[in-house]
Amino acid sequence: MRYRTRLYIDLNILAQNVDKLRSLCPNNKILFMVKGDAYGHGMTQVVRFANTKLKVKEFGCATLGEARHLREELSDLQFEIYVFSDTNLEFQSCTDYYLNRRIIPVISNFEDLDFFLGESDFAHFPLCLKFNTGMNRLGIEFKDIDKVINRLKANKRDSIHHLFTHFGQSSDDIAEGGAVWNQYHEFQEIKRKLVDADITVKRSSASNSGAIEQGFGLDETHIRPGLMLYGPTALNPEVRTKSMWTGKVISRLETYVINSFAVEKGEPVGYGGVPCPNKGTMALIAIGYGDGLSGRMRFPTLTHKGKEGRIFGRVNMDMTQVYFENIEHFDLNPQEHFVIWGHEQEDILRFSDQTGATPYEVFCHLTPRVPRIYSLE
């Protein structure tokens, strides 16, 4: 465990995030995605916060532990979870959980969908369905809706709790007759099917963050925000100029200086002996890939006291060098604090960006030994 590396999230930049987004899309509720330990920031703390503060009742997790982990320590609050992708249906003992602690699975394939439904335990159960409309991950084919339909009325449903398709490349321009809009005329027509099959569509979603950026898929009951809560967009470099979204990004990362010292043009430093190509200062932080950063990283640059500086040769497990290029006289001293990122989203995308990694994969990244430290500023 770090003690001086943190991860400071402030919870109240989460309220005004979630204040922002029922501006954007006031007829929508929102189903909070909360997998990866909430990207990163402590899935716990996060829905206890939005839960009772911020009035949302629905929350997102891709695995069944995930849920069983929400529902144990937070056994005090009322929500609903849902669990999108590793489900573990067919288990008993996943089973008794499903249906004990109301976690609701998320069904995307026939065979889940005949044991749900043959399964006496679950006749009073809220039912969803997942479909796959062109991202070819999970869901059922649409081809298949006459199948579903079969079914459902053989087993006397006529009606889903929730119906679920996810786009593929919502973070890319959303373009009349693109993949993303072909996507959501497909499900428009499964949602047609079922109503005109006389099966109830109580909650339908589509829209993740890429999609809720653009306004797009916004006639559906719900939408289902992941980054953009967390304060980044979720579009690629290029459509950025798109978004509609001005979040803050809820964490700052912190670490100090633990060394620093004056290099000369070739001089080799840390593992491998890269060497230096011109005169500067080298600082070692606290913070490595034992932490969370990558030693494949693109050497992303970092600002401190308003100079610009990169990671520079391998990331080691605990430290990490930050080479100021042509700076022989940088005033830094050990102990001093060492922001990698902050609120602002220009942070956290121009490190991403750089890196080549995507906001999410860095926030998710970032290991236990980072101790979170959450506050309402």
Ligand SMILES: Cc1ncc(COP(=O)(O)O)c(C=O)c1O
Contents of the next structure:
Amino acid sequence: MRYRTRLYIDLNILAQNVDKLRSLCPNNKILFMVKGDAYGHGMTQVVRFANTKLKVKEFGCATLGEARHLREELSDLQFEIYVFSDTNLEFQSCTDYYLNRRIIPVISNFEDLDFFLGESDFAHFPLCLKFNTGMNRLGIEFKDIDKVINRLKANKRDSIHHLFTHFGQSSDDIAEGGAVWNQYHEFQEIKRKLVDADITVKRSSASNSGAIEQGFGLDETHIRPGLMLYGPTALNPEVRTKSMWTGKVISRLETYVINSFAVEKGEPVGYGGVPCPNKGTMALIAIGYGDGLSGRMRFPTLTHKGKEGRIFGRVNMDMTQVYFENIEHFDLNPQEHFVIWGHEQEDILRFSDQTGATPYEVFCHLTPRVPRIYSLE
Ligand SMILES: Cc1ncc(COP(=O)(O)O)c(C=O)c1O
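For comparison with the form predicted on its own, produce the structure of the form predicted together with this ligand.
Below is the whole assembly, all chains and molecules, this chain first.
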């Protein structure tokens, strides 16, 4: 158990983010992506809150294991769960989970489609299809749309519960004629072909955070935000001014100062004895790579009591040095609170830009050793 190194999660901010998103996209329902343990924030607590308090009814996972976990932990709640990639549909034990727990697999290839259509147990189960429109990762190809239609007709399926595609470059500027724009046009073409073949598309979605923030791909029943609901923009630094997103970060990563001391120019510090380039103050904080700070990250700056320091020397498993270069007599008390990132987007974006890890990675790197503490202040 740890008391002062923790990820503090303010669910009120999640509520505000959902409100903001709903006013940006009043015509779209939210399919909230909670894979990766809700981007490191604790899937069970996030889904419970979003479902009961914010009336979000649909959630997206990557794996069947994540979806099972949600069903088991939240058996008192009613919501839909989609499994997007690691479906394992063809294993009998997994098939049973889908059927008995109403977990909806997203089908992205012909093997799974044939299996699904061939299983009589799935005859009345929601059919969800994902098309590859140019991201080239997962999904049925546009050129195979007639094959899909033939398969559906042969199996007397006249509707698709939810039709998906996923954008590969929505963190960049979405320009007319560009990659995302072309993907979306292909998606429209797929929908048109299905409708022309008298197959009803009940739900559809394409837009993840980067697209939503640019107001793109909203002519669908749903949107599929992940990162933005946890706070940060998904846009790359060069195009962030294009973002309409004003959400706040739902988490604050806190630790405390274990020790602090003055350093001289050339003084070796920590493992490997990395020499200080100048005199200053060194703070040792109680968080390390065992918590998810990586020694491979480029070193970020951290601001404490209005002064800028930077992570210095080797990150340890349990501790990290923060170097306040040329700042002497810095009034740092052992035991005092130290915030790595707070609720302003700028904090985590700076951390992520400086370390070279995306905000997705920064969140997901946090290990279970960091307690997640939830608050509704
Ligand atoms: C299929 C799918 N939809 C939506 C999202 C959400 O993306 P983001 O977190 O960028 O909003 C993801 C995440 O990678 C995804 O894989």
